[in-house]
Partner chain sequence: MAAWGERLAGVRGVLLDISGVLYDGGEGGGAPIAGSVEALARLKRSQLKVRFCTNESQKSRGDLVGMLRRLGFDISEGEVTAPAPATCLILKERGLRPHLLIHDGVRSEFDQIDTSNPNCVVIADAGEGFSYQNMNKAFQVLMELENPVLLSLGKGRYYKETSGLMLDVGPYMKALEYACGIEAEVVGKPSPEFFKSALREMGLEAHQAIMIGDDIMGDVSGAQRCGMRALQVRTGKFRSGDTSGQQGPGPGKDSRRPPGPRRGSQPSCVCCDVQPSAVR
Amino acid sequence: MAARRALKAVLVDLSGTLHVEDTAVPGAQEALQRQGATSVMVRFVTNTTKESKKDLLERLKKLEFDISEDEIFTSLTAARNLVEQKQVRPMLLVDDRALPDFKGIQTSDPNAVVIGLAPDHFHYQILNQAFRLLLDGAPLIAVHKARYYKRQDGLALGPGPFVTALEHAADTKATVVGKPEKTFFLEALRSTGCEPEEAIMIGDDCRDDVGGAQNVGMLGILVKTGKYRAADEEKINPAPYLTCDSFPHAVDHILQHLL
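Structure block, one chain, which must be in the form predicted on its own:
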């Protein structure tokens, strides 16, 4: 691993780190303002597939987060980029609210399957249709494979179990485009012009956020909000650079010790 350099960029997870559905993590808005007042660039990276980037930005603005659209990099964007690169016609197993991010993509007579989090579509008939496409050789593109995520009413299944079921049934392997894939973090950093050794990731998922970031050479801070569960920090090797109570505490550490 390359030597650490001066910190130039911070990647921040959204759901579970800055907010849980329509509730902001206490103090997160003010902490983001403090971080934004430094010379360090901030980008927001998310595996959220339940809504388009436009809807996500509206949600964040209602919660009074000062964030612009060009600062957000989503796994839906990464999935669309791969669909266009492969020139395929996907069956889109994503939430209806995420469909605007695939506007203009040809989906008739599908020859590929793109799967994200789509609770209203995860039933036998639809999954079986996807299974049959995969048997005929269609590639499987997973927006991400998170096992679960945090809702206000508790933890809920993510797309990972459904992706794994299709992989197992069709004896195939999905191409995963979201966190914790190395290409996702590198693409998110591209607009900053920074190398991984100049960046840090803050998130609530020990594997997808922190583990993925550290695997490309970034530092990772795990926050005990969102989907965090006791002893999550012990599930990855190397362990997180830091585990702290919440996003404001993570910002405090960066301002006091890394700048």
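Positions refer to the first chain, counted from 1. None of the values given here were measured: they were computed from a predicted structure. Basically, rigid core = biggest C-alpha set you can superpose within 1.5 Å across the two forms. First, how it differs from the form predicted together with its partner chain.
Relative to the superposed rigid core, the position of the CA of A112 differs between these two forms by 2 Å or more. Once both forms are overlaid on the rigid core, the distance between the two CA positions of L133 between these two forms is 2 angstroms or more. When the rigid core is held fixed, the Cα atom of A146 travels 2 angstroms or more between these two forms.
Could you give the coordinates for the form predicted together with its partner chain, as opposed to the form predicted on its own above?
FYI, this one's just the chain on its own, none of its partners or other molecules.
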């Protein structure tokens, strides 16, 4: 195995890795503290499209995780970064609760479309408006392209199908910014100043967390909590650097072997 550079940054998935709904993964808070005692930088990364960083922070603090807002990087952050880079004025098809993450961004007279999971905005009139902008050449930025997600009343359409609809209608391609896109991980690492080869990702989604991270040159640890299903680790190639029971086990491994 090629020599790796020293580990300087850890990316940690949130839902399914640190906590499952409103319950912390057992031992996770303490594991986080042990990691925090090292010089390794941490970023908490998630594909959420309807929770602002403040909302996430609040939930994590309630679960007694010691985290600061600027350690959180979401697909909404990634979308915002891209909007700023491109210097565009987006029509925001995102949940109202996500709007705080776009504070300060000009949205009047839009010349771009940003689309996340926003059932309230996916009705015909609004999608038609977005379509007309795209047909005129506006770029389409998708927070992610999940097909569906689990709700209490069963499965529900994610943003993916609506992104596909707009891509097809306007004969264009969306720039997708969430996991497992490379840009997501590179953007998440940007504020750490670390290269992917100096970083590791811990998550419960084999394709989106581990596969995506390893694709960009990071190591990936798959944890068997959250959405993990038996033999998930066989679904990607190369396989995860490590598959272990949970976040605390992942931290143990890092402290023992990678620092």
